[in-house]
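A single chain, nothing else alongside it, follows as structure tokens in the form predicted on its own.
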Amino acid sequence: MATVELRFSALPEHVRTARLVAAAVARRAGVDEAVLDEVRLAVGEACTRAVGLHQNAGITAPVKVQLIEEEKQFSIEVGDEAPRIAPGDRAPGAAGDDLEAEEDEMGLAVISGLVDDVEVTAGENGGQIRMTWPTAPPSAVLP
């Protein structure tokens, strides 16, 4: 298992990066080429969002990206550490209202249109969403 781990400072400047790197590597590994552009995009929504969390939490901590190469498989892992507070426990008016939760929804939902094998977890230390793909055997991928 080949891991290869980016961590960037929160702002956008550096999403377009992000994306150029998993696609490079999610080739390497061999994911299917016709599949790359969903990659790039499904990694671009995902530190985008986590980018918007950081800033809109204030917080100064780089997101981290792990780029997961696995027998069969590759794997995506976009990390964020801003904490995530159930919509009754906010109090009126806080950030994170509607709007906030609407965007994050919708940039969910993006990338669960792009890619089949999607996994999010958030909790009061961050979130994370797990994005996979399967390769082709080594055998099949171009040097």
Second form
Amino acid sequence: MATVELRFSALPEHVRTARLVAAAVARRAGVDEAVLDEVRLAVGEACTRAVGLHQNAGITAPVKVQLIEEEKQFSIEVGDEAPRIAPGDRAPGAAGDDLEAEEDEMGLAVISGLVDDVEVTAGENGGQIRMTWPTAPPSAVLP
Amino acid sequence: MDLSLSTRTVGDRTVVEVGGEIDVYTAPKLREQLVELVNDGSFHLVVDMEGVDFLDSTGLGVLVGGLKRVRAHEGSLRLVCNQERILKIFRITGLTKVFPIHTSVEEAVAATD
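Okay, that is the form predicted on its own; can I get the form predicted in complex with the partner chain now?
Let us now look at the entire complex, which starts with that chain.
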């Protein structure tokens, strides 16, 4: 089970909230301070992509973010419910397709540039991006 | 934290000072500002990013869009940035090759190609 789970309506203004929560939980989990900026950016990119996919497909379901603390690692899963269509099924020349695809690719490029351990999956029920970072062994906790 | 924007003219350049966070929510404001400047005839832009705390791919997209617009008028778009965490995003996306990035507004304003 996720340590912290967040669901938010697919609106741009909530992406910042997701970034802040993810960074706070990552810090608690022991992710290195120097990497927190990357966590913030990567989760923001993943959520931005999910918001775009929901909005483009007219999906009212929320975007789901799971923050998972495990032994020696911390993972973030960002899930969307936008069904993927096989490339051949797309109406050719549909307005906006190219621009959307371009923005989608830029977000994924940033994620793969930032995070070494990343898994992108997609199917007819939606997609998911899972990103994992190592955590430092817990140091002495101050009272 | 929101996005702050202010513009001033230095010689033939227009300096856009950006502060705060540029993300999927705030990037449209920056896009509007750049579009408005180009529509008003400002084709040589310097975007000062020193006050930017956060930048994502949506923000990069807006800057690339701004560059396309000024280039259509044989203009220029230069960035001012010294922050490593912001520069890193330009590097991993290969955009350091696309934008001239300067260390100060003075340097950017004085620069010619």
